[in-house]
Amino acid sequence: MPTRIGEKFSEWFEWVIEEAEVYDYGRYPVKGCGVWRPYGFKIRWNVLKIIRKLLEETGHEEILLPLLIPRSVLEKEKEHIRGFEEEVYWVTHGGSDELDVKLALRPTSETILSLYEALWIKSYKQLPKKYFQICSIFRYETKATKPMIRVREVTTFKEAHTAHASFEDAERQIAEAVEIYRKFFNELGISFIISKRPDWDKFAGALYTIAFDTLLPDKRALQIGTVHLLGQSFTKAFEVRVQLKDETLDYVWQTSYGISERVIAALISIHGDDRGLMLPPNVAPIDIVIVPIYSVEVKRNVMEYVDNIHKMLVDHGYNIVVDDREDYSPGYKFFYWEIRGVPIRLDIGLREASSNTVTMVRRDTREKLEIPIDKMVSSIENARSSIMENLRARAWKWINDNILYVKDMDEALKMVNNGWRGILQVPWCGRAKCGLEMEDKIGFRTLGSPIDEDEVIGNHKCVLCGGEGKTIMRLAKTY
């Protein structure tokens, strides 16, 4: 059993993921491409929840779009299709039959939608329009391919698309989607720093791009979700025009944010431990599992008594498995739903029966408490509360002692050649010739600077140039 931390965390992300039955990956014969089981899938399938309803509450309504794309189509914004160009599948046959255009595989859908917007959308009184969209996307990756991480048929993709009638209300629209996503990754108990990408690093076509990352347990940093203001690139590639209220006419300002499977890749491993998943009680498929131990003799004492715990529980709208499979010995149960991350276990025998209680066991801490029976719904619901907090907590710890601010070069250089890792902040003048020379230097990637002024560190020189420090710069080794 591989551990989490450190050089075997991606031994473990593979474990892990396999023996809970999360993802089958790399033995489907395309590579990059995985399978969701059963329980991976009703994971994914509560997250999903928890973005639609918020998407859902601030006014976007959902759509699909077609997967095939013509190049025609996905060429018409050039410096979209330069940031693609190199990533997309091409279908250029249909049966024997060369296709007289070629088709793209959807890598995104600015393009697609562009298209539809300007059949849809012809005043100022339609807008803003929230749309988006739970879909595949496909992306030729060159790199080293990782399960959830890195994939080329990224299966949870949401992608959200915007069209405003102003750049004010588009940058009113920025700061909605970054409120959604504080929002999201907060009830996954996912910490996150939030950084406006440099232009080097932006989306392909957009103003600006905003991202939040997150430190995995290797102290590699993960993209987990975009946010781009896109202006008006697309909508004059599309002729995407309406009628304002002065009555003139002006291309339409549009935004777009994403997150992926990366997500749940996230949850898995910034909750889990050497035993397998910890799953927040919000978006575990399994809210508790009633191990019953029993010798022959006094099984059916306890199956009853077992039986009335159940129905109660389900009364109460939990989501249970009894685990009374009989080849089974109990420590093997406790493992096997330990490794599925199952918040709670209730563990039911003679002494429980005889005393109406139970025994309550938490996944995250492995504390045993013994309950009354009167008490069990108020004090599994506590716990469930207190389950989602030490997650979050622990969360936002690993991330804050993983952050350091340097504003010396050397000292930088010194600690990252010792071997170092986490994310890195140093004074940066804002110059682009400056942050590519720290990637150079330092070996890491720049992820972008705080969004938020009071995270910005003042009054130290740029730590390449030695000029003001405009800002921070954030670095780390990247997936």
Given for the second form:
Protein chains: 2
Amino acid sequence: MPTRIGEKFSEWFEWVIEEAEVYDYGRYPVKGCGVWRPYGFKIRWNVLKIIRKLLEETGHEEILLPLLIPRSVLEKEKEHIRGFEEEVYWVTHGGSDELDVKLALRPTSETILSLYEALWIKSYKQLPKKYFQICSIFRYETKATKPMIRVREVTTFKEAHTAHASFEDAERQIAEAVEIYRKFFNELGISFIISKRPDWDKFAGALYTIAFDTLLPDKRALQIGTVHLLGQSFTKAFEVRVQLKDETLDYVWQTSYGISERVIAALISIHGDDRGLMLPPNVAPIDIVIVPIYSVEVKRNVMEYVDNIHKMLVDHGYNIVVDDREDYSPGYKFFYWEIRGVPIRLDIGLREASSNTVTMVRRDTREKLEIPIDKMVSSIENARSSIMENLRARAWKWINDNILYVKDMDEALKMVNNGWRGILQVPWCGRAKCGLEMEDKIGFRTLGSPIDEDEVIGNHKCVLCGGEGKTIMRLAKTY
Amino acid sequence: MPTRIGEKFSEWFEWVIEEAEVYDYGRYPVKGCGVWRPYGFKIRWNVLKIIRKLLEETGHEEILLPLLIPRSVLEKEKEHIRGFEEEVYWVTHGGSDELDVKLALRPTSETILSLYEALWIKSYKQLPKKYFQICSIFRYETKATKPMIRVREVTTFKEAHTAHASFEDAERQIAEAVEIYRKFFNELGISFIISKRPDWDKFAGALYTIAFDTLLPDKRALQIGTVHLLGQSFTKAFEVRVQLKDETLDYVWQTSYGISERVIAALISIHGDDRGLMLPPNVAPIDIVIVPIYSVEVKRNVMEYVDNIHKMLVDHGYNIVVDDREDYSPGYKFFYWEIRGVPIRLDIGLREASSNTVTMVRRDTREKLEIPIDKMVSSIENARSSIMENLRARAWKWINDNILYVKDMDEALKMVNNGWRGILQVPWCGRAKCGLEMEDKIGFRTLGSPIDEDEVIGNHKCVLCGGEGKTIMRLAKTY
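The form predicted in complex with another copy of the chain is what I need now, so please give it after the form predicted alone.
Shown next: the complete complex, the earlier chain at its head.
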């Protein structure tokens, strides 16, 4: 059982997703591909339910686009293909026939959707239009792959694509998208910082990119969501034009934004502990596990009582498992369900049966409470909100404890050379040259600058050139 | 507006999926690929909800397997690869690198799952095990493609895979799978016949295949579901062995069963009419559309009344659209929502507002009823069940009217040559030679024989050889 925090984090992560039967990775003969096992699939489903709801409430419509993209379509937007061409998988044969046109496995769907928008959208009256899809995308990663974090088949890509009549409306959409993701991560209790990526790190084809990063237990930053203002680059390439109110024709303005199973990797990593998963109650596949504890003589009494409790809780809509496996000890079962991160456990033995109580154990604090039956449901509800709050608070404490503002380059270098890891913030003049040089010197990658003015600290000089510090640059070891 | 029944059916089908904005087909540069548009996506989602529920209730667990299959894995079961090799798409390049191992886009997932079962399943105590996934699969179809019916990217493949300790338990599973599909099609009001496919038409690698066929309005049969007893062919190839109760080792027994978006094609085709879709209430994305009817003077009165009705219905949990578009006439709106198959329409004008009524119009019968507000919800509920029953009854009448038993070959040939189409049943000796010759002579394809003894009619002689008619053979023009 490896330790979650620190250098062994990767080992811990691989251990937990295997032991908790979340995601089978590393045993498939194609590198970077894995399997969502039943328990993991349910976590994934519950996470997707939250984002689906947030998107639907804001007028996004779910669709499903083709996976195969002909080379000619992928190539239409020149920046885009330049950004992706080294990571695209190509289908070249059908049966024993060589195909006339090479087909890419979609790395993302801006090109396909633009092609359809040209067919579907004719007038500004149809705008804004907001689509999303949840699908697999493919990236031929040449770097070392990591389960859920750097994979070749991204199985849980949620990509949203919107179309607007003006630049202003597209920027309003960017704000909406940021707000949606903020709510989404907040519902999952995942802490994050939001940065405008530097120009050298924006999405291929976009005007700019805003990204959500979280900090994993090894203190490396993980990008968990991105929001792109695409502008008119794709709509010009694909001739997506509409009639405006004044009857002139103009190219549509687009945005796109995405998340992937990295969200689930973050959920697992940030909330877990050395004993295994610790799932927020709103995404846990099992709300409560009941472990009956009895010797042969009292089994019948205990099990009758357990059945009643079980029924009561099912009537309240909880997903319950009664772990009545004969061949395993209670201790084994505690361990088993802790690894799986079930938020609440009820231990029920003769003592509880005789006193009309249950012993409730929270997964997060592992605190035990004996509760009279008539208070059981309200206690469970309280524990559920308290667990959620606790996980969220811990996650924010973690990231906040590991963000540091340093206004002097020597100091920064000294810290980093002494092994400091986290999100480093330094004053920056805003010039690419200085940004790129910081990366080289510090050995961290740039995450970008705050999008909120009030996150820009102080009024210090650029750590590199000494020029006016117009903003701050954030840097971290990244995935 | 083409006619649904008869030779123009294909045209009607393409018209309706485009006009109702279900599925965009034929405008993508890759043949056999289409787009689920928002309205179609919701129908698809509701259909999948029904099958997910039926599968979960019977202990099936949802998973997600990789899309890419290395050639060596796909080749392991020899019959299987022989059955699929001409229709597999091959990925050969990543970026500009040629891959060491060619990767197939999954045509189905028996091979991948067997590989994992060898890792996951160790003891008979874990059996039976039932998995399913919903995903895209790919077939390099060289025949003419048809939207949802014969596509290269099958976007809505629901494949279930089960593992068992004995042949008997696997056969029990076959019966369960047939029962699940029976319920599923019944909930959708789709009529069907169930046949055991002849040996020459079973799934590549299976011991036998049972198929569900329905009859489209052009009187061609469409396979909408298949259930395969795989036996031990894949488990032998992939070394999936478990310890049995008596501590010996044996290969696991498997079944698999699948449906695809053909179910949705059937749903659309069988229930629709010349005016468009006619959706069963349990899968319709919109339950009720309200069309307000007013002149300028009374608009305010009418709209106040409409808002009240709207609120009442939303409180009852219905999905409602109030079509208050200014630029369109009521007549246009009637037409618009009829194409989309919304089960119930409420027309509300001054007359209704003054008399506290609504005018309810059923999509199926187009019957109009004026209903007092206090009876509105119960009338809607009655109409919903009545629409469901009506659609189901019409579907069964359709298939039953077009199944014919003929015991004499000359008679059968005369009919078919005179243009008769439908499902032909003839007495059959059970020998492949006679079955294949029937196909040739009649120009229909064999669907197979009933799985229920009592569906075998009479005791007549094989129409071909004159030998003992052990069963009947069904034949039809097929997709």
